[in-house]
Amino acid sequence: MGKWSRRAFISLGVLSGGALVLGIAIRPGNRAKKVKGFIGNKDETVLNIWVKIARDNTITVIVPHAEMGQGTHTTLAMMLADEMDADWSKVKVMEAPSDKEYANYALAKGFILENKKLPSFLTDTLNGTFLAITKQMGLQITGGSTSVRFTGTYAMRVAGAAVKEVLMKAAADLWKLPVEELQAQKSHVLHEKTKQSIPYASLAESALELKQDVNPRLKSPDEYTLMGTSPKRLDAPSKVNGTAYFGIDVKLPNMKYASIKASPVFGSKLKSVDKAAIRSMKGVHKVISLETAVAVIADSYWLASIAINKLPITFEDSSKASISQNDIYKMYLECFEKANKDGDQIKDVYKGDMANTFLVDEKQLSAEYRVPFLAHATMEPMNCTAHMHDGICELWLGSQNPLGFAKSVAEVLDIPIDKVKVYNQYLGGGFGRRSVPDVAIQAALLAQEVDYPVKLIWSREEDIRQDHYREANISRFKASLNQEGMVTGWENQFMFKNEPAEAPHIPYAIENQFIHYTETENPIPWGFWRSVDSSMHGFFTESFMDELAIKANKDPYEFRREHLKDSPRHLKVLDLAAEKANWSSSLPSNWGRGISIHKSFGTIVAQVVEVEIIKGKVKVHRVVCAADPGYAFHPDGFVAQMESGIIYGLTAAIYGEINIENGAVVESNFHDYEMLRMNECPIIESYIISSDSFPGGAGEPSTPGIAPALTNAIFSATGQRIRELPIKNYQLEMSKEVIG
């Protein structure tokens, strides 16, 4: 699907003038009977769409999110099981099918309402409204660090608590006892006075007849038994012993393999292909022409890839063939100048007296920062297995939005969405890339042409050159400081505005602010990239804040502290990172230490990076990360995600760069789109603060702050300011005047 954003929901009429528009009340009720046919069997009772109980008292939690290494299957199951007082040793997890009943209303609810408190009597109607909208959108997405904070909060915990209540009510009815005298413990209902105990499984059928509360009482943190602990992840054993199934592992009877080659120039259509060139190759079955690509189907992927590289393929000329990297940056700068000249900048934040701010204070600073296009480069190559038969299109792949993929494929094939079946597998990395249905659409179009299953696998070259990229961007700043070295004015101009909306906003107490942007057509395919806009604005704002500290002749950590007087959560996180990093301690002459802080997806993260400069290149030795996610429901999993986001961000900061020449991507594989290697990885220390605020995300919030902390550390070591990424393009030299 396209860019899903809060604005997109508003355009659908969910919100109007800040008020919720309900229209006709839509109450979904308990949809257990609707989903029983495809998630349950005769030995199981489906109590609601999120939970079922087997006769042996095993509880299965149905999770509407993909597992791509982030541990969401475990954490969401924990949240439901804890509220249900389930026996964790008998809890299993099942990924929700790509059916419209599993459109993720909880995600949409959290995304739009943003923890707003609304009357409880509206809950069922709200759920129904959001369900109807997400069904229409085909929204079953895993992304935006929303799984735990939205689905966990608004679906998993509520479902677990509601099911426990009806199970206890069923036991009370059976024993003719007041429900207040009963307890729930390890998947049993107990009555302490009479020593009676009954497993949930024995109560399930009776409980199913009782109405579940849409606003059940949820546990307070002091009542948690699972949440806040770190049990072993449910997906780990199969990944260790090799039995885990990823999209690339799918094998079907009589299945063939396909390799594909699309136009190197984005949007250029296929002109001709000489199929005769490989007609005599044994094991090659078919050459299929698509609008912008050619595919070869063969007995093996290796054979298909050899064959497609032998095919003479010609694509039509495209207007984009003249576009190169410098042209794109030039276009951005022209947009800036035009917007400023015409006064039609798109305002994001405007407060205070910006008109006079820069006339009063003498000390001013301006700076411009740039970031390049970035690819995702997931470990598992892009792939999809498709089988078209009997009017049905079956798809096997790893997707971040299975229901959305079904919707997209149905539209392309012009068949009803219920005729597209998506069987989601584990994802070998997503980072936003697997929210785009392009490979699924291609596989479906190929399957339409043959009478057997086809596994389409993209080469790494196809993956790098046909991605949907994090856009290149430019951000300009201007700020003023008073005699005390405090920032009095802050102006920031940048290109484009995606999600999260607050990415360019600053936590600092600066009275006068003007944050604005311009929009233009982006000639390069855009896609969600880990932390989306925050991946850029973390670097932009925290680099400039560091420059302002030096301009004010102040320590960068203390300078930030002074400007966070109105943000106690930020201040606590910043202080913890500085304390654990021993910020004020001395370092060798060729070492440096840098700091940053950024809030994204509800989680505040501060990072301190220690570097050494060796022969003009940077060696990252240590990263100290402090984070306040409100509450870490699986602390080990949260720490793992902090580490993951840091490594991903370090890779981008040091190496990440997609260049455009003549309308095409220059880079092609890991030799020229490099990754951080194991021997380059620093020691990472992560510390969690529990503030009991509304839960924040884990998968993305550590990525935005690592680049500025790193470049600020480089400045501390060398006196050389990095304003354009990646760092690999610089020869780092030691300056005589280093301000540390």
Contents of the next structure:
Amino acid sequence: MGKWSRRAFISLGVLSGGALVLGIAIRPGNRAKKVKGFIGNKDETVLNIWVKIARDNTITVIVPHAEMGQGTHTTLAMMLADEMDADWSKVKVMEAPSDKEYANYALAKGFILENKKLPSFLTDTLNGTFLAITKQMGLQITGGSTSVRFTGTYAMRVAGAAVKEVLMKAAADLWKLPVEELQAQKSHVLHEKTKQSIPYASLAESALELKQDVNPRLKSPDEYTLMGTSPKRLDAPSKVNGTAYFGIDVKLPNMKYASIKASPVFGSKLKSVDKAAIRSMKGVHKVISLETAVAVIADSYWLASIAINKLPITFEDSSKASISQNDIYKMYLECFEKANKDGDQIKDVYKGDMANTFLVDEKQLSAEYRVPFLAHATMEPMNCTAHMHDGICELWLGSQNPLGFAKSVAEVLDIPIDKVKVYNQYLGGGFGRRSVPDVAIQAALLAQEVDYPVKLIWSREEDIRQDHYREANISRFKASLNQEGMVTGWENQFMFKNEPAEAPHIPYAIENQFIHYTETENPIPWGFWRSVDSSMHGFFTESFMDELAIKANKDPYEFRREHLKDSPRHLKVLDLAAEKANWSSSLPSNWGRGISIHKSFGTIVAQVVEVEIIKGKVKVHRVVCAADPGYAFHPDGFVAQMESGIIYGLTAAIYGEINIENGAVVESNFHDYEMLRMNECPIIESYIISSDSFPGGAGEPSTPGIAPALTNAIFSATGQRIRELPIKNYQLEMSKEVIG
Amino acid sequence: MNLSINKKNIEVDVDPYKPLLWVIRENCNLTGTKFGCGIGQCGACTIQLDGVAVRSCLTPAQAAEGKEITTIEGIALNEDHMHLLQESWIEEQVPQCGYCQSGQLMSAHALLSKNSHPSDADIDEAMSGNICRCGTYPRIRRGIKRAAELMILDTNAKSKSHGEME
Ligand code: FES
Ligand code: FES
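Could the form predicted together with the partner chain be given as well, to go with the form predicted on its own?
Full complex below, order starting with the chain above.
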């Protein structure tokens, strides 16, 4: 499945006119027995599909998400263990197998319901509906900051609470005592009066015979014992001693290594390859031609990569070969003009009386911003190990959607999906990149040609040049201000719309708004990139808001406050960031301070950045980040994600640009697609507000706001407004006049 | 060719120009050392040759002959005890995806072995060759500082107990 979004579910006919259609409902009931075969061994009781108990009272939580650094294995296990009152020191995690029984119904539920409460008698039927949809879609995705929000809320907590209830009932039956007199604690059921205690493991088999409630009572925050605390990540030890096993570390008997080169111009077909050029190389086994790429198989990856670089390869000409970066921007501008002329802009938000506001309020401002294409550059280059045998295709890799990958590979190889086995490993970074199955398909096609397992590794050059990119975009604004310096009209036009839908929407109370966009064919492969549309709209809207503040002659923080009067949640976050950053204190000369606020994936984040301009370049000293995720289930993990998202966004703001020339990517490795390094990393302070709203995401929401806070800070230091990223392309000059 | 890795002698039959990175991963089956860029830009492949941090993706196998190679698998004190640096990494909850961390730890380890009191500038200097795409830099910095403090305590404790014994 290409896109997983709320809209994708809706288009499946699940939601029609806002109502849930129960056409394909089945009641799934407890599927523990169905899955026992592949997740449990004989010494374990599988209580429901998300949890099993071993004889020694060890509890294993089965998590349907990939661990790519965000700590999701630990946090989800905590959510289940807390509801279950499990002994945390004896809890383990196992990633769910890529079997369709593990299609993640909680995601469908999360996307569709968006925290709407359902009548409880419907829950079971609806879970069946959601399961049916997710099976059909091959949905087992990690992305969109969904794991804690949806899986945690709809699957883990419910499973933990339901299991606890049946364990307690089983104890009550055994002791012939009323269940109300019993207590659950540290993986035991206790009866205080008689001082009896029994481990969960001894109750598991009889508990399995009892029906688990689909709407068990969940704990209220004051009853949490694990949620809201920060136990150490379960994966940390293996990640400091070299034993953590990533896709690239897989080793199988008789395995050989493959390197690959795909057409630099996206989608060009292979024309010819002169195999003779490497025939004499010892240890090189085979050259395999794919439709748009060539691969070499050798005894070592090093040999394979030397060989592929020696191979003379030619690709067919393609109409895309003439496209360059400026043509793409030109095309966008033409789309704007045409849409505006024909009046067929796609309306995203339309409210108030736009035509009049620009007539009445004479103070007006227009601006245009640009952002370039961006690659993901996960630290672990793309790779996949594949073995075809006995009609089965086995795949080892790190994937953000193992089940979806199995489905894609099955389609390409034209074999049934249950003949494709995906063994998911740790992901050396995901950021959206590992939701595209391209490398898995390539590896499967190579494995089809040989009778041994093949490990295909992409060079970093291939990784940068064959990505699915965050698109380049242009965003144009026009706004009007009244006498009091309040914004009365807001018009915004940009290209494309993906997820999240609210990315270009502003939290500010502005009466007249027209936000619109145009779709056209994007000639460059597109992919989910950390925070997706918000990665640019955060920069666009918060830069323009800053420009308006200057135009209105107001302090950028106060100006935002005045427009957030009706949004208490936003206001609180903004105030906290400003307060912790000591917003109104003075700074040395050559220094500047900038602010931003953006909500994405359910979490509101405000940031204040302090910079110094040194010899025309920016030095980022400090970032103060305040966030309201509703509730942080693992506060330290949440803070780690804030830091991570900020640094990812800083890299993009300062350095990130993928340029297209003659239909191909110019950049190739870390020397020209640069990353922020230790010596450039600012001090980052993060503060969490728990507003008790429905849980928001952690992995993405801090990325959108860093670029505008940074460029706003540069403006306050220099008077230079950065309207196009990245910042490295500017020589920053100190302004003669003092600003603000 | 004879190599000494983590104080063990290993005989490998490889092209002398094969980069150590691939010799270590493919021929010696030690996969803690990672491939990130292949051109000396990212530090994921950092190991030590005679205690000096080097990029194994650019170091031909023959350059390691007669030298002691140390990889991430070789810095723990013994099977049950991690190095203080590794423990500090867990204490500060440094790793996210974890892919860069072997290289980070090998650079940090080399730094601490010649400088027990690194300043922020020393840390910048020693660690800026190691990219972390997950942005764990603030925690790496804290991890190094914590380890440095613990190591000083540790040496003090050891020299004190030595003193008492004499
Ligand atoms: S792989 Fe050696 S420095 Fe990147
Ligand atoms: S922890 Fe993921 S790259 Fe450093």
